[in-house]
Structures are given as structure tokens and as C-alpha cells.
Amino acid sequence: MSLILQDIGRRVGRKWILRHLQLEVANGECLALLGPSGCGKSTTLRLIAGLDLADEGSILIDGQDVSKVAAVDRRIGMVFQSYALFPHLTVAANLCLGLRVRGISAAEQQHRVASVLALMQLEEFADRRPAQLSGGQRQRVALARALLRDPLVYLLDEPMSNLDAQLREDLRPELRRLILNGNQPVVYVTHDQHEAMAMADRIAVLRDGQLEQIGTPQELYLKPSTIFVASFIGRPQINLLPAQSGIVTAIRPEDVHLSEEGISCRIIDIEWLGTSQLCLLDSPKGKLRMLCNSQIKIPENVKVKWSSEKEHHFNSESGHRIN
């Protein structure tokens, strides 16, 4: 089982909002689509689901071209950002609806719904309506509905963006256990780079409708292929030093250290992060961010240095990696 996008393009009027997109998601793999608003993440998801049709290219699921196949016939398990539950139906009725539409017998509907409610630990909420549930419970109902679809591919469209930070952390293990550890390809759309790195086997970074870089979370963090990826992946944000001879040098804040010998800087701001401090430094090279465990004050003059082996170098015109 695999999902393959071959040279996919989508146009609105004369404007291409997605162009020449090549992706392959293997059986049991989770690929996160990551990027800022308007980069083409949700458009890609809608094309895979059949909610929109591509203007060029092909979409293959399990080796079959489904580019012109109706959404209802693609066997997609989709989880939406907004849950998309019918407010007037109970949890059980919401789950039964899709099975009934597909002609599943009443007895089999009850059996499947009971099984998925137990799996999602929602048995006691079967007779409640969505308004009587918490955000996390509603998201679990949406996940349960996707599981009942018995899909060939799972598509998750920012499934946790409406939840608070603590609930997102609580739901991640459940999501990995229920969907991401299965045998289907999973495409996970998010604008949150921390969530993408926590959930995905690989990340595809999109920018202005085109693929900027694809790789494991470690590859994108340790060897970004462009200035955009280097700046987008990683918090606190990477330091970008002024271009010298056509080269922009970048250094991660955790690779900048206090030293008796180094660049003279002045601390102008500090953010306490719990296990460390994020220090903003004014230096001859411009503003620098540094993670530091030492107790320092504002203002204070310090010296910092870093290893040249930790530097990333990019062409200042193209933005592409040099080393």
C-alpha cells in the first residue's frame, strides 16, 4: 500500500497554488505537510481526498490512479480540524451514519461502533451529543469515524489545532497508537513544526505551492537545504548572520556558548524557558539568540563563540545550502 503524487498541480484562475509536487508515502508511514498559511498544505490534502481535482499530474493509491475518482469511492479516512460532527446526532449516531450510507447491516453497524467506542474509550459517551463533549472527546469521535471507514489512506487536517497545549500532548500518544502505527499511509497537515517533528516519520516543507525540502525531522533540523527551512524548523529560531561574499551563515542558538574569548556582546533581553534561558544579544554581527544555563542579567557584557563545524552556509541570492 502506498500513496504517490506525480507532478501534481492545482490552479485557481491563472494562478498556480500548487505546482510540480512529487511525493510518495509508504505503507505505515506518516508524512507531515508543513509550512506557513497559503503554502498549499490543505490544497494537497483536498486533492488526495478528491474534494478538489488536480489540473495536472496523477494521484496513485495502492498503484491505482484515482485522479478522476469521486471522493466517496477513494476509501479515505479524513479527520478535519473542525471535527465535522452532526450536532443533532449522538456520538453513536454520528459513527453509524457513514456505515449506514455504505449499506452495512444494522447488526454489523452496532458491532463495529461498539468496538471503536471501546478502542477510543468513549463507551460512556455513546448517547451524548457533540455539544456535551470536551474538545478532546470530540476529536476522538472524529478519529473513531475515520477508523470505521477502513481506509486505504488517512488524511489528518490540523486535527489538534483547536485543542489547548496540554490536551495536544495527551492526545499525541493516542493518535500514534490508533492511526500512525497502522498499515496505511498517513498524511498529516500542520503549521506547527513542533507537532510535525513529534508525529511524523518524514516532513515535507512547502512554500508558495512548491516543495522546499523533504526528509526526516532530524535531517531537516541538522541539514536544512535552504534558508527558509533553516528558519522555519527549530525553536528558538536559528541565527542568520549578515552575508559575506555572497554567503549567509546560520547558527543554532544552542550552539552559541559563553566564553572568555570570543565575540563581545551585550545582553538586551532574557526569556526564562524552565531548563534554560533564551538570551538576545547585541553583537557586531547583529542580533544573536543564545540558549544559556548560567544566571546572567540585563544588561551585561559577555563574550560568546561557536564551533565552525556547527555553521550552516547558504547562497545569499538563491537561498540554497552550500556546504
Second form
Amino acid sequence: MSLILQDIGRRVGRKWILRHLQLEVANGECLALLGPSGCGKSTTLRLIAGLDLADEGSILIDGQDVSKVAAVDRRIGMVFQSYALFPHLTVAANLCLGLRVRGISAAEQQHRVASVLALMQLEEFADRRPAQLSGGQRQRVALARALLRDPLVYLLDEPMSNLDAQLREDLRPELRRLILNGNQPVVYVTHDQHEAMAMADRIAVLRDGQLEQIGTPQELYLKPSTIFVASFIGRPQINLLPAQSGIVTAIRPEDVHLSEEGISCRIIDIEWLGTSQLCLLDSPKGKLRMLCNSQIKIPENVKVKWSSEKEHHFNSESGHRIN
Amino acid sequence: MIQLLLLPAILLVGLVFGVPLIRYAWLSLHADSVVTGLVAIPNNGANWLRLINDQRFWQDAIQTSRFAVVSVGLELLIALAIALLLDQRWRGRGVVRAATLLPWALPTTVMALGWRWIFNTPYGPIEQLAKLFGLHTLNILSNPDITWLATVVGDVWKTTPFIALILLAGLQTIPEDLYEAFRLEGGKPRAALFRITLPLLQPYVLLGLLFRLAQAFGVFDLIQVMTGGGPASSTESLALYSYINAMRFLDFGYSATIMIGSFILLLLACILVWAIIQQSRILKGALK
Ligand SMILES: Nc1ncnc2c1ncn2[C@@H]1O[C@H](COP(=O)(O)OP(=O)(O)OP(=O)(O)O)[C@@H](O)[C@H]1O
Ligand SMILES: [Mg+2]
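Having seen the form predicted on its own, I'd like the form predicted in complex with the partner chain now, please.
After this comes the whole thing, all chains and molecules, with the earlier chain placed first.
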């Protein structure tokens, strides 16, 4: 294990904005931090980077406790949400600056910058300022800068959030190739679950500064440990049936299907999604979402069922999974 | 027509700056004094010939430039330090920030009177201090070699807050994450000052520089109240000289000539500063 967070917490004033966070990321592994806005994702990255210091717990990189080590000395490669490129410097100078302040020789600087420019296909932009680049190009420069740092850990704070949906999909394989090929732990912050599933080996779901669940994308999807994770992971959102004797039953829209022996429902609305269609049903158990093949012609009144194995059960008080 | 929207601004600027300028330029080509019965009579550039040969004009021009360059230079340095300090987060910053602005809010004549008293011989606190340390009387306001420095002190005290405010505004436009990225790159705080802060502050420094240079070059009230241009005209500014010609000698034609003459000098100085800055930028680019 190469990056370990041991029970770390961060306090602002008297309020804990992050508490009891326990994570381990292996070398070459990509962990996605996923959660709604304000749940503490950026805070976690800043603690790992050393931009803020943890108020409790410790952080280990390659077995060394770096909790008290200054950001300058932690050897972290970080891509900021805003990219944080120096606006007054050209792309080449942006990449050079770090090498220069770390006292690397001029010839070596030239060599390394040239090779990373080639790797990221940025050669033709070397003399441009950040303001003269597109969002995707800026992101590549920010990434190039992180690569040049030759870091022990990669931290990426929503590196795609400033890009349009198409570009994000195009860039994912490239990003994976570049960063995940390395032998460093990667922590990848996003609030887009598709991106998290596409990029990460494991996903940690945060909520209000606490770890809700950590596991592979499959584990999170198949065995969500809380109601929060169940409704956060998987689109369209899981159906939560009204609590009965303290138990909430949840069923994914893709597990609901048409069947003659099922319960009768009335169709309220149909959203056509291409290969599938999302039906909103009015059932005796409340409103239900059902995802089915778009070839099927849906009548006004239908009967639906699902297999009880596909049901998830949660304690309605605590929100925890019951097995 | 988007240009139409600029019309009121252009008209206003034209009215406030253009009209007096043209009027003065016109007046500088005429004799208009008690001798002519305060009627403007064309005199074929005699005013300008007189100006070129006027020792006192050139001396005042040198004195005014010296005053402007030294005060603005000092102001920039001190203001930069203050702005950097006020940009940090610390307890009581708000109070200090407000206090910093006080000199700027004070009317110049009032604060000039204050300085005149501070430098007064023999009763002012400076002289009292000098006496305490066993020094001779300094005669700050009556020694032609050093009196101008006293006026510099007054000007620096009064207008440093203004530049500090401009620079502070500039500092606050620099995103925090640039510094954080730089820290992660292994950069130390002092390196951040030279590699990030100062380059990004450059437009604001330039703005303050040109603005203040023009203002200091036209200094009038501070000098008038503190020294009246003395001793022996050693602190006399061009504006004061022009004022004396109009108000004491009632020679409006020549007064206007001095005004337009100093305006031309100021324009040349600004172009020079601008050119130097452009040049240095090109130099920097070439070194990259
Ligand atoms: N300096 C601070 N002072 C006070 N509260 C803070 C500070 N920094 C962060 N917070 C609070 O901590 C919580 C977590 O913030 P954080 O920036 O980590 O969220 P995030 O998960 O990155 O959200 P987003 O997806 O919007 O970027 C938020 O509620 C935020 O208001
Ligand atoms: Mg964030």
C-alpha cells in the first residue's frame, strides 16, 4: 500500500468538515472520490497534498508519515479543477517553472519539457499562453505539469469538469493511459459516477465529510451498503419503496420488468433513451421507475414484477444495509 | 451603433480636458496681461520664445521632475510592501486597512499644514527630536538643499495609500491556486513573489506609475501650503510657477504658455516611461 490515510480529520473553526477518513490506495491503483458537492472531496485532496494540514490522523506515502511534511517537499503531482496554469507564462515556460525552482539544469529542463510536450501532443502550442488554449488543451498542459513533477502520488481534482461531455469521453482513455500506466497511487475526484466507474479501480463515496462506502464499482452497484450509496450510484436512480416495519426495500429500475403475474400499474410517463426507455409507473406500492428495451410497445396499463433476489433491504432508521 | 453609447463619455472628457487645453494653447499664442489691459493680442509666439529662454522654467521643470520621480518611486516601493502585508490574512487587518486609507482621505491643504508644523524650526517635533539627540538646528524648511525632500515626505505620506489600494486590488485578482500549484512544484514563498506576484502585478504597477507620475508632475497645493515654493524657489513646481504668473504678475498669456509647456514635457515623460516598459517586455521575451 502506498498511500494510506489513517483516520484523518479536518476542522474549520469548531466544525469538522472531514472526519474519520480511512483510505488505502495501492501503487498503480486509481481511487475515485465520489460524492455530492461540499462532501469534502477537495478537502481530502488538499490534506494529501499538504496544502492544508490534517487536524487529526496521519497520512503515509510509501510507508513514511508525511502528516507534518510541507507541501513543497511532498512530491505530489496535482491537477487542479481550475488547472491553475500561470497566465503570464507560455506553455513551455509553465512546464519549465517547476523544474527551474527545483534547481534542475537548463539542458535537462529543455530535454524533459520537450519530451513531455511530445508525449501530450502539445508541441505546436509551446509558445502560446494559457488564455490562447482551449479547455482540453489547458487540461493537457496541467497534466503535463503533473507528469513532470515525477510525483509519488497523483491527485486529480475534477480534471474534466470544465470540458464538454463529448470531450470528456474522448479524453478518458488518454488520461487512463498516461496516469494509470504509472506506478503511483492516483486519487481522482469527481462527482460524475460514470467517470468514476470508467476511470477508477475502486470508488470511495463520501457524504458530509464521512466515508460512506468504499469498493469496486461492481460492489457499489450490486451491494450498496447504505441507502445514500444505493441512490447515488446507478442511473436512472434506484426505486425506494415506502418503509414497512422499519425496513426500506429498494429495487433498481433495470431489475423491474413486465410480467403477466406482476402487480398492475398505470403508465404516467415514458422517457425514450435510445436503446432503452424509462417508464414512470403508478403502482400500489407508490411511484416506480422501470427501465426496459425501447423496442417494446408499452400499453397504458401494465403488470410488472421483479425477482426478490434483486431487492436491497435497508434499515429505515440508520439507512444501513440488512443482509 | 455601439459607438454612439461612448458619445456622452467622449463629450464629457472633451469638455473637461479638451476645452481648457485648447483654450490655454490658444492663450499661449497671445499677450494677455495687465499691459494689454487683459485683452488677448496675438504676439507671434513671443511667449514660447520667452519660455525657451526662461531659466526659472527649466529649473522648475527639473525640480518638478525630481520631486515626481523620487516621490512616486518611494510610494511604489512602500505601497507594494503595504499591499503585500494587507493581502495576507491576520487579525486586525480590517482596522489597519482602513487606517492606511486615512492620509488619502485627508484634504491636502490640511495635511500640508500639519507637515509644515512638523518640520517647523524651532518648534516642530523634528527639531525637538534633533535637539534631544544633541544635533544642530536642521532648518529643514529653509535650507534649499533639503527642503524639497520634506515635500517628498509629505507627498509620500499622502498618496502611498492610493497606490497601495491599486496594488492590493491587483493582488486580489491573482487566484490562490496559482500559489498552491507553485508550492506543489517545490517553489518557496520568496520565489513565488518574483515568479508569480510581481509579473502578474505589472499592469497595476504601470497604472499606478503613470497615474501618479502625471499627478505628481502637476503638484500644486502641497508645495503652496508647505513652502510656497521656497526657499529661493528651490521647491517651486511648474504648476506653482504658472499660478504665480497668473495670480501675482497677472500675465495670463505666459501662465498659459507654462501650463502647455509642462503638459508637453509630461506627455514626453509618459511616452518615455511607456517605451521603457515596452522595451523591457521585449527584452524579457527575447531572453526566454
Ligand atoms: N476554508 C474553509 N472554511 C470553511 N468551510 C470550508 C472551508 N473549506 C471547505 N469548507 C467546507 O467544507 C466542505 C467540503 O468542502 P470541499 O471543497 O472539500 O467540497 P467538495 O466535495 O470538493 O465539493 P465540490 O464538489 O463542490 O468541489 C464544504 O461544506 C465547505 O463549505
Ligand atoms: Mg471540490
